[in-house]
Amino acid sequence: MRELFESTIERLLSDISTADYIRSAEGGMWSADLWRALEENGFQLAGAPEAIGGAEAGWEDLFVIVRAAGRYAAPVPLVEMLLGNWLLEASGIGARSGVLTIAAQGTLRWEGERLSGDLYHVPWGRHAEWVVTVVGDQVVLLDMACADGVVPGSNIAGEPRDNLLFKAAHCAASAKLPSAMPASVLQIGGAMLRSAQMAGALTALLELTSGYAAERKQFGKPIASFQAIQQQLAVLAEQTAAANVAAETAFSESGDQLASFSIAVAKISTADAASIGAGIGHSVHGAIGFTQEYSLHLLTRRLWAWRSEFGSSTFWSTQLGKYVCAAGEQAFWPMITHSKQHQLPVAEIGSV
């Protein structure tokens, strides 16, 4: 399955996720041609039961999908798709078709059986169908039908990133989380989510960089001869290396309950990568790397952007030196050896 999901994405996404797709999609164009090939294909409904479309693919399986997605800049809420309806599965409410995105963050709040409050930086708020957010102890699915508003807003890279605001609305389903599963299960599948994305779009900034180095010439030899620029190419496939792995081990420890501990280090190693990778990048393609029409920025800006969305490195790391230190020197080889053993207690960014 895993083959047939990276060979099928990767070829979808190369032929209609174009630099000048992307370029239309950050000015405001909603994507909808590519939503729909995506649709044709099942990708949406990846991990959903096949009694309504879906493939029940695991973590495992849809870490190509999420990969390829980040990798091809893809400018829809594929990945954000995904998580929703992991978490209303989990929770008994069931997959949506439609477009369907998330909020970890929020000020919502219970009014009696009507819900009242702001979503923020909602990923492609303004053009979803349905938000999952979590309101205190229960998993709660919104129309956004009844929102009260949308302020338009976006990362640096031209996603949007909107706030909704809801004023006593009705959910459209609602249930009590699952056991064990804690109010920050989307700030961790998010970040989970951010760092295969991270993955993917160091990935094609190495194929980027690697053969812009290769034709370009000065002094009549490619610069890559060189041996100032080899080093830094080594050390950007090192960091690129080490993103996919790190990543990848996020997804495939994950299941029925996401790996908090994997995706916190995930997290923290593709966002300090992202940071490398970004400025070896535009060292190596010199003053092109900055011009509006080469693809460079592409990469680099949502690097930027998505290196902070559902946690910076700075706060994983937070939550990873407190775990580990109060856990004592003698469970800190096997939290290395063992990290699917561990489930990391996250702090909520944001009360939702």
Second form
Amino acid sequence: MRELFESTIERLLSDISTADYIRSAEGGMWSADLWRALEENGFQLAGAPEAIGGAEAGWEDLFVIVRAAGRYAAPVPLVEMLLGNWLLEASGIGARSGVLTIAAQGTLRWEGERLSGDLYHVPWGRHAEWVVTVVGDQVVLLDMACADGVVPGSNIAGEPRDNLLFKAAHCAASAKLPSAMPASVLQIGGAMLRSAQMAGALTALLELTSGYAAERKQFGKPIASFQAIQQQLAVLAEQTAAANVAAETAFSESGDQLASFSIAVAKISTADAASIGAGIGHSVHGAIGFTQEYSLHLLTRRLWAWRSEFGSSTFWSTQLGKYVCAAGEQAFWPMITHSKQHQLPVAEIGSV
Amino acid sequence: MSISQFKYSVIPEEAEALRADVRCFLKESLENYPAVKKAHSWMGFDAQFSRQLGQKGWLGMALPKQYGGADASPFARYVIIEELLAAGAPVSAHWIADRQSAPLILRFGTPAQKEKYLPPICRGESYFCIGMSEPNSGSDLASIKTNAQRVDAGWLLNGQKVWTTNAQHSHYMIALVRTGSQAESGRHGGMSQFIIDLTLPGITVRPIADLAGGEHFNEVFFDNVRLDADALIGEEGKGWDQVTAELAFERSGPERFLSSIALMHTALALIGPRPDALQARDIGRITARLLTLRNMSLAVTQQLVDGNNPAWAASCVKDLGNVFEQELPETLQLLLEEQAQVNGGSDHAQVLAYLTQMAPSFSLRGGTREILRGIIARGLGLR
Ligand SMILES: Cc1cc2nc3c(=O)[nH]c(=O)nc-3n(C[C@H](O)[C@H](O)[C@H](O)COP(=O)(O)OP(=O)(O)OC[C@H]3O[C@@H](n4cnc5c(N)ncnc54)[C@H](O)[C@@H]3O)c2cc1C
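Having seen the form predicted on its own, can you show the form predicted together with the partner chain?
What follows is the entire complex, opening with the chain shown before.
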């Protein structure tokens, strides 16, 4: 399944999600034809049950979809929908078709049967039909038609990150969080998504930058022949490799429960790689990379944005560090060799 | 060369099953072993300990049974060596023989050479050193001058090696020497590898003290040393290709990111269960980097299992790993107001003093940072 997913989505995105296409999405246009093409191939429901048209793929297989979404900077909430539907399925509400996104942060509170409050930084909120969030110990599905306001916002890459306002809204469905699933599940899952997207974007950045270095000539030779440039690109390759391994580990070790320990590791490793990688990409490209016209920034602006979404490297390092210290010196090495058996308690963001 | 070489790889169960035994053995053997000695990790020499490992069947594991090995997978070996290193066991006596010389002999040696050298390596009784560097040939090994001339039934060896780790304790050196002229055979031609018995007349070994006063590496002089014909390993004139293959063994393992791990243990003991904000963040980040490096290294091991040549991927892990193990003492000295101390002081203070001084070597031994990054760049198609 994984190979098929990967080849299909890579082909689809490389055809449609071109630099010009991403630019018009950044200008505010909804990518309706991309969304439709993804729907026709069943990607939004890849993790959902067959009965509703899904492929019942696990996180291990979904990884290649999410990484490709990052690699081609797909300007749609595809990855958010995969996570949202996974949670809807797990809680018994059932996956939805239609544009669906997630909200990991907010002030939503129950008032009897109704919900009031704000949801923050909702990816593609303005374009969504459905929002999945967690309120208390309940998974909640909200129909965007019930929102009382949308305050548009954008991340560094011009991707919609909107605040949504609800006043005494009816939710479309709600159900208790599955047992042992933490209230921060969307925060954890979001970090996992962004880690794979960053791994994808770094892979594209490495290809773009080494390709450019082989073509661009100065002092009569390609700049790739200068050791100073080679040394920088080697570091970019190392960081890209680290990001790919870390993100794949997080997905491969997630199943019914998200592997929060490995996800923390992945978010830290990919966010740090994003910072280093974006710097090298610009350095090697010289002035051309700083232009609107050249497509380097479509990757680097996303890397800068994604590294801090669903918790920065500092947020996750702090969570992980507290856990490691509490476990103590004797537990450290066994924890490294059996990291996938550990669940990391994750505080709400902002309360580091 | 592509990033897809780095795929998620897990240690198979049968290899993982070895871990509990090794851990148990190490807990007992290292019970009263001081923290600063643990920090020596693969620089710590203890022949008795190496023989014990040999008895347990934990040396030369990946070698065929016929030569005393266990025909075990690279993952089985991985589990053993990472446990040894994480515990700070003194593995230096057998280290080079087990990791580098044995696979080289297995690959390029004659049946008689395998019969002669491999079984004692597996028993932890035979130690090797590597003679590549010379006073004027470090990164540029192609410029080596030590030479062996054919004489009646063998070879006559003259020249000098330097920085030879453990030459003073080793039984044999595998040396790269010149057997033809560079002018005739090209920059990397005219070189051959020899297994040199270090007890032969005409060999002088002189230890060189390192900056912390330790004596690990040496100068080795060859003055008209007579070598038998069967001292040659592999093919005459193919030394360069053999060395390149050998270096891939040297660059792939957990020893390339675990050199400072002892300090993590002493730091955690001092920080205790309630770190401050800075400590929590840095301990978390170190943990994440360590795990990611380990996962990268497991991906390289999978490449070995699959029969691929992981030289490029191994260079990535070594360079990133060296950066990590060099940063560890730097980061950890900022987290605790605990002064590094060579004599006296806490375990942490002593380990910090030792590793701060050793750290520069991590990115030199086994190929410098710049050389590794050059190899990575070549793999990217840039040169
Ligand atoms: C602890 C320790 C143990 C060792 N053990 C052994 C051993 O057992 N056997 C053995 O044979 N050797 C051993 N060595 C030697 C080691 O392999 C060499 O130190 C290493 O190859 C570098 O050579 P050099 O020290 O001569 O530095 P040089 O080659 O002189 O390099 C100095 C600096 O110049 C840079 N440089 C050199 N050439 C280039 C280039 N083409 N492009 C860019 N930068 C360049 C290097 O990266 C480095 O930064 C050991 C070294 C140490 C520190």
